[in-house]
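First, one chain by itself in structure tokens, the form predicted on its own.
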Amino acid sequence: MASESTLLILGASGDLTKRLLLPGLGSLITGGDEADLRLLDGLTILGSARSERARDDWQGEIREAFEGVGAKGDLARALIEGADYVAADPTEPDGLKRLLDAAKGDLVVYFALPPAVITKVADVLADVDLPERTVLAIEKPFGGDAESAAALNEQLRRIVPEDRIHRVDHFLNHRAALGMLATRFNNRILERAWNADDVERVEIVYDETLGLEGRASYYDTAGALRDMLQSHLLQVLAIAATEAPVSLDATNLRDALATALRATRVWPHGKVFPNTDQPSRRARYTAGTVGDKQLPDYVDEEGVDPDRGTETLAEIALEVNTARWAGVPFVLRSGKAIGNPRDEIALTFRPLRFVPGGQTGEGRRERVVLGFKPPRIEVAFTSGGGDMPFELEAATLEGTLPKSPVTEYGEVLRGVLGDDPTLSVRGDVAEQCWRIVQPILDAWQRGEVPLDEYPAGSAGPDSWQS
């Protein structure tokens, strides 16, 4: 008989639960292995929010999410029929007690809640008796700066040990990030060239066509840098810049990623971006058309406070000051309402010092690109084969990385339910990420970096184009 366990989702009425968590669980049924199915056998999905909700309605939401990813059969039916919902305020001891009384066996508490509420819940959790095998899973942002991140870490460690705290960053579970580890460390050609002697620039870009999409309550207090660069893209940078770990277990891989981020700093060596000596740029969108959708000025979106000066596009230049990477700019960029968006990790290689006949190869730069959506790899290189003897031309090899039947959030939940923190963010790493971006935030606060504008549907401000 399977052992009992409970996945308690705090904030179960939110978009994250409906759009990502529940389909992620379903994907473990459709695409997981036998070990994944054992994790789900005996699991109770316990949803909770402050609002009242019928148990049947909660089960119906789970059923719809499972059907959306093709999850069916006896296990799917058992999870749906065994699911429960309890309306409660988890920041109040009585409300939290009702939730714990409804839980069975080992406990996973998934905080699909705003940061301020997480802190209040953690205060209450620290003073109650929890099942011996309790795991906490927490969505970003992890604090609002290095000091608050450290305080939150200390608060969480009063409840459970560090290895049972999963700070969720689903980009660590993205096929492109995992594919970069596999492609790099299992490929003699790429691994030999993966260094400052051969690589001139690394770009990690995640632009999107979406605008605010009703998320003003969170996004307008965060902005592109805090929402995407400080968390997601710095985790991808760590994967790109890390030295090879001894193994891909939780201890060794997370040690290697932490070492890369400890060596990361704001670019100190002069100009990286055209038309500015600053190592960062920021902008926000104005009215425009993205695809067939008309977007208003960002400042006219419902819930936006124009005086905050929130950016919807950010670029920063960093250096990983190690023997492998010193002197190479790592450019991180993310923006909303971008036309023809890029979403990729791109390494541009240095030109050769000498080419017979004086051909420089300019315009035919070698590049390795790993794309996020769809997961893909491209290798652009210079080859012969033009119309004339010895004429050079560009060639590109392209391939699509295998699409996993398990979603990124399925991968997250695999680690959380399996008590495997390998692909979650360690506490010291969360603090390092704030340490890295703080000088940029300070420069923005001092007004040293202008807030540019760009029409929705464009590639960004005209002045940014090189």
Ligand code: NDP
Contents of the next structure:
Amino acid sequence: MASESTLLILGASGDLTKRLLLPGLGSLITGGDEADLRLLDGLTILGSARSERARDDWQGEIREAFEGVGAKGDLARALIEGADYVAADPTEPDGLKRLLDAAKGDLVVYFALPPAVITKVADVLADVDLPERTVLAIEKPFGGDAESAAALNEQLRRIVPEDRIHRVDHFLNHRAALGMLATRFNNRILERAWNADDVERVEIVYDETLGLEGRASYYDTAGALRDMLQSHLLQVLAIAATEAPVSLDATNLRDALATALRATRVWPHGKVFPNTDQPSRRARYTAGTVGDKQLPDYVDEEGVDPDRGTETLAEIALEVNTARWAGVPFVLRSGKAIGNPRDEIALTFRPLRFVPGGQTGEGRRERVVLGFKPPRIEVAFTSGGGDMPFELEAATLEGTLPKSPVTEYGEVLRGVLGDDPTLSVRGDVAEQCWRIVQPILDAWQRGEVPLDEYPAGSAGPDSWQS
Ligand code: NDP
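Could I have the structure of this protein in the form predicted together with this ligand, to go alongside the form predicted on its own above?
Now the complete complex, all chains and molecules, led by this one.
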């Protein structure tokens, strides 16, 4: 008989639950292996939020999410029919007690809650008895600076030990990031060239066409740097920069990623961006058209306070100060409302020291690119083969990484339900990520970096184009 367990989702009426968590769970049914199916066997999906909701309605939402990813059959039916919903305020001891009373067996508490609420719930959780094997899954943003992240870490460790705290960053579960990890360390050509002797610059870019999409209450207090770079793109940097872990288990991989981030600092060696001596740039969009969508000025979007000066595009330069990487800029960039967006990890290689006859193939640097959407790998290089003897051409080898039927949030839930923290963020790493970006946030606060503008649908501010 399957052992009983409960996935308690706090914030079950929210966007994350509907759009990412429930389809992720369904994708584990569609694409998971035997071990994944065992995790789901005997699981109760217990949803909760303060707002009242009928159990049928909650089950209907799960059914719809499962159908969206093609999850059907006995297991899907059992999960839907066994799902329960309890309206409660988890920041109140009584409310939390009612939720815990409704849970059976091993417990996973998924905090799909606004960050300020997470802290309050953690306070209450510290004073109640929990099942012995309780796992906590915490959504980003994890704290608002190194100090608050450290305080939240301390709070959570009073509830369960560190290895049962899953700080979720789904970019760690992204095919492109995992593909880079696998490709780097299983490829003699790449691994030997993956260092400052051969690589001139690393770019980690995640631009998107989407604008604010009605998320002002969260995004306007965060901005691109906090929302994307401080969390997701720094995790990708860690994967790009890490030394080979001894093995890919939770201890060794997370130790290796933490070491790379501890060595990371704001670029200290002068100019990286052509239009400024600063190691960062920021901008926000003005009215424009992205695809067939007309966007207003960011500051005219509902819920935006122009005085906050929130950026919708951020670009920063960092150095990973290790024997492998010292002297190579790692440029992290993410923007909203960008026409023809790039989303990739790109390594540009240094020019050769010597080319016969002095023919340098100028402008044709070798590049290795791992793309996020769709997950892909490209190797761009100079080759012979033009019409004339010795004529050079730009060539590209491209491959698409196989699409996994398990979504990134399916992978997140696999780790959480299986209590395997390998691909979740460790507490010290969450603090390091704030430590890394703090000097940039401070420089922006002091007004040392102008807030530029770009029309929605463009590639960014004109002055940034080199
Ligand atoms: P929403 O605002 O859509 O939902 C928030 C949920 O929390 C609702 O269910 C709400 O229900 C509940 N809630 C709000 N206030 C309280 C409170 N005081 N006490 C108890 N429950 C409360 O947020 P999202 O779903 O978008 O985000 C949830 C978390 O996930 C956030 O930390 C966010 O940063 C993170 N995240 C979200 C992503 C997304 O794409 N949406 C992506 C990555 C991370 P009710 O008011 O009825 O209690």
